[in-house]
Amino acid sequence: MIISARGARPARTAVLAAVAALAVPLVVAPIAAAPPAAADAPLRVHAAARGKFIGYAASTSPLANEAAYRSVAASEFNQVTAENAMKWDSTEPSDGNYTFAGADQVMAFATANNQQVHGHTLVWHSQTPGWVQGLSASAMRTAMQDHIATVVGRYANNAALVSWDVVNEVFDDNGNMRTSFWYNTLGSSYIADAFRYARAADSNARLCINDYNVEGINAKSTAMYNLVRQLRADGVPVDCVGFQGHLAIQYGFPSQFRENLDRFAALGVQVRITELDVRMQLPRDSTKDATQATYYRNVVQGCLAVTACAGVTIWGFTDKYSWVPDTFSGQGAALPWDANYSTKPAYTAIHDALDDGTSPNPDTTPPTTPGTPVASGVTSSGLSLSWTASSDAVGVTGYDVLRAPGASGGSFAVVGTPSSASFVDSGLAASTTYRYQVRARDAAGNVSSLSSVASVTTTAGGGGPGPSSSCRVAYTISPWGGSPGFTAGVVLTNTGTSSLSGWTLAFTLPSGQAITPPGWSATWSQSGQAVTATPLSWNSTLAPGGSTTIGFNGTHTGGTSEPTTFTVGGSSCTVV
């Protein structure tokens, strides 16, 4: 991301190569006044009536000091994202020294105006201080864990903060993993680790992955789709996907926008438009305004048509504080309010898309309480849950499944976010009791009461291969493309009934492959094609059901096939 003081990721990296360093002043041609929007209610009222949020990105200086800015922000929006105040360089500019003045300001304004807050962003290749970027692999992973635990943990008990962008912009425009300092140092496993750290810090917040140029169906959005599908299959708590929506009228509207939202929603995640703006080449004129208004209308209507789409956040709202002119030479006028806080046709388009003619009363009613979960198909390592579905005045968008260990005590944590009234839980320990509860969510962010607790005990197993049930390995490999390199990630899970201490993972790499030390989260060694990994102090003991993510970079001579057999302490692991 190229950053101005108002930074957000440009949508078209091809354009950035030609961007001049100097911003061009905003030039506005005389335009006939747009027809006034219906004055029956502001945007937030109509959005809530449709079970959605309509949000903005908050710039802290005018939020604190400018009455006109505060008035629009409070009256028109029911959701807010901190534009910069929650990013790493704002919250932890030096190692272990945290500052939350800007973030707390956004939280206070949102709470006072009954707005939900989306945290942005925890792990990103930009606006991360240099002291992080130069760390060794083990130190960088520790810094990431500490930062997430501290920042997310600060707001974990604040009802206003409902979601986080955990990882931001992990792909390049061709759909390859971005070669950021995160990826170059830690490999792709940093993504899963960040989500797990965030879930540990807040069991209730929705955890999102966010990127640009993924609004339509293309190579990049397909790479994102495949990543999210794999992460969720591996049990990584990815709850939602953010489509930034930095659009420009000269490039056309994204192809198959609605279909793209639908295919992600089918994975069981919430979807949302996170950073919407629609820039144009200056000066403005009525034709450009009309095209811009159509783009805004298309986005809002696309979200309204997808039940799992929670809402739309505009990246700012007034041209006075837009990041666009500072980044795209000769372009701007990207937002629904001009620099003098007058609304444009874009505002009317958003308003009218949200206003379906129904009563503009906000949806503040939570779904009914789901039925008590009922278990079926119980085995030594997994089970299926189902429950009586909730009902809602607008529509239930999904459920949270919470699990706690043991017959009593132990904390409940979210282990799944299915869109229907069923869930399959896997990777459990044999002969172990687990407790489950379920709650429902609707598109307006209302959450039901928790269901009654169901207690389930897994079977003792037997008849199986014995040692193979004590560990499970998920191995993923990501070729670098254009060079004989790859990144491999390994999730090792203890599926036994007792702690796994001082483990040694062993496997054989296919011919022609070799690790490139040092790897991360383990001590790696290779003899011939035989590879071993031993733990570090912080992950040397895995409790029953616990897991650790380790990995390495490697080289190959013509192929990136995967190992087929893994052992821990000489006993075979299940491979998924």
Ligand code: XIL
Given for the second form:
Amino acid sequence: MIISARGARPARTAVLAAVAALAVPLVVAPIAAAPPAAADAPLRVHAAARGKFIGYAASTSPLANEAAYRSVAASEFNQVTAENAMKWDSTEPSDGNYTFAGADQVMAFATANNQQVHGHTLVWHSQTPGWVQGLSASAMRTAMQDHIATVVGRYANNAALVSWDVVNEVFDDNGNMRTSFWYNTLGSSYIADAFRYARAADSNARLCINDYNVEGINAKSTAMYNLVRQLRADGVPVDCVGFQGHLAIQYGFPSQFRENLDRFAALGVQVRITELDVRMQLPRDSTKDATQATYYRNVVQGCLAVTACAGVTIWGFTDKYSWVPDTFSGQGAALPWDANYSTKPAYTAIHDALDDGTSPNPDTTPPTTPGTPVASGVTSSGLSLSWTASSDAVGVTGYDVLRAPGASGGSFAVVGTPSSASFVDSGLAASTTYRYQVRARDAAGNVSSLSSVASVTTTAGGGGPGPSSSCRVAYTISPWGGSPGFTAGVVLTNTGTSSLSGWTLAFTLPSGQAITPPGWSATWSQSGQAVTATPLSWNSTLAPGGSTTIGFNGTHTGGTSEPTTFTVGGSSCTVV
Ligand code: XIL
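Having seen the form predicted alone, can you show the form predicted in complex with the ligand?
Now the full complex is given, and it begins with the chain already shown.
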């Protein structure tokens, strides 16, 4: 739907109310032959036209059940960070007990609304349970490995999850390392280790280091710059630097913001503004609102001016759920929407910065809805899908293929992004029903409605044309720069039709390689080059289609080739 408006831009709440009030299809009067009101397109349309993301931090409670919140979140943003739901105290409150309800909820909302997810955060001194903080050095390192492998591994095959804050806030404001329990127990090596564990668990996600008060050029940002440069020289997989952007109008705009982004970009990393808000001393007034708007504009313009800047995430979007009043006494009103979901000058500033005339008439019309996918060549572990292509005024650039397990329930996740109207899915469990939907996208980031759902059941294993193994292994090896070590991650999936309990994974390490005990998420042992892994209590049973991520550090004498054959209970697994 296109809502055209000439003259003053209506408050976005008014637009939402108008959408909600429409009980009958919109009839466009023939006389209104004006072009689409490009200036009124939501932020995400303009951001996509500029090749950037515009994101928000999601609070799980209103995301679950508040219509106005969900409506703004879905319509204005193409990226999301969980404000709290992926932090350690939410995902692993006690040792080895993982809970992903909030994290999965954010993933599902993002998937349904075509938003990228930034994972936040793996290793931080705050919101980390007491049981971690009191561990000995070796136990703390193992806990960190296990946590990263499990949390990152859970979403490693989900195309919506594109990046992680691996470490957060490792510096003091004077540029010294923060003397957190991580640093006090493990020394600064925990930082490189965390990045290597994350890479072993997901070889595709962009891995970020994130901090506050690093937006301008100062002692802290220079310490960050030197650390990132050193880590990359050492071969540590740091791909991205996050500048939180918790600004306050009474402290002034960070000096040399753009130059600072540029110097990090010159290191070869992506940069991004990850937690933008601009607070003020309450009460709010129009002068403060105007100053605040210039800060938002400056940040967005700075990101637009730097090619390596991927986008801007706002820490929340409505003052109704901002963390600011709870944290900074007497301050607030930090976000572009007020507590009643009315937009402020800050919203207009962001909007107009994104829509500065470079894309004067962005394409706001999504492709038509693709046809229901049709399955062919169904085997016990894979199938082909094809569907009637979408059309688009400018051109369809590709499709998202979404899959959910089972005949009902279970949430859809993006499993493929083909450029034409077909897709081959693999690694499925035998005799198992899956549901598929597809949607089309165009170059401006517009996304069609989802197609109808197709349900497909794979054939029984054994004798069918597909591979008859009932396990699948994805093995990732990450060599360490500058030292003869590596980190290996193994995702083991039960592709059989019944639960796999008390499994033993076996494989042969290439000669010259050896495990450095203890490894994580499994009990590892090595005899000669033969390696076995047996589960811990929490991952000893894998349901059909279920998987677990385990791993270890190792040494090598030059070669980092991968094992070729893996068995569970003596039967070979499919290797992907
Ligand atoms: C904040 C959340 O917004 C609050 O809800 C929570 O109580 C504390 O954490 N830097 C970060 C974020 O990296 O995770 C913090 O988020 C804000 C500062």
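Residue numbers count along the first chain shown, from 1. These numbers were taken from a predicted model, which means no experiment stands behind them. Take the two forms, superpose them, and find the largest set of C-alpha atoms that agree within 1.5 Å; that set is the rigid core.
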After fitting the core, residue 544 CA displacement of 2 Å or more between the two forms: yes
After superposition on the rigid core, does the Cα atom of residue 238 shift by at least 2 Å between the two forms? no
Does superposing the core leave residue 369 with a CA shift of 2 Å or more between the two forms? yes
To one decimal place, what C-alpha displacement in Å is found for residue 403 between the two forms with the rigid core superposed? 29.2
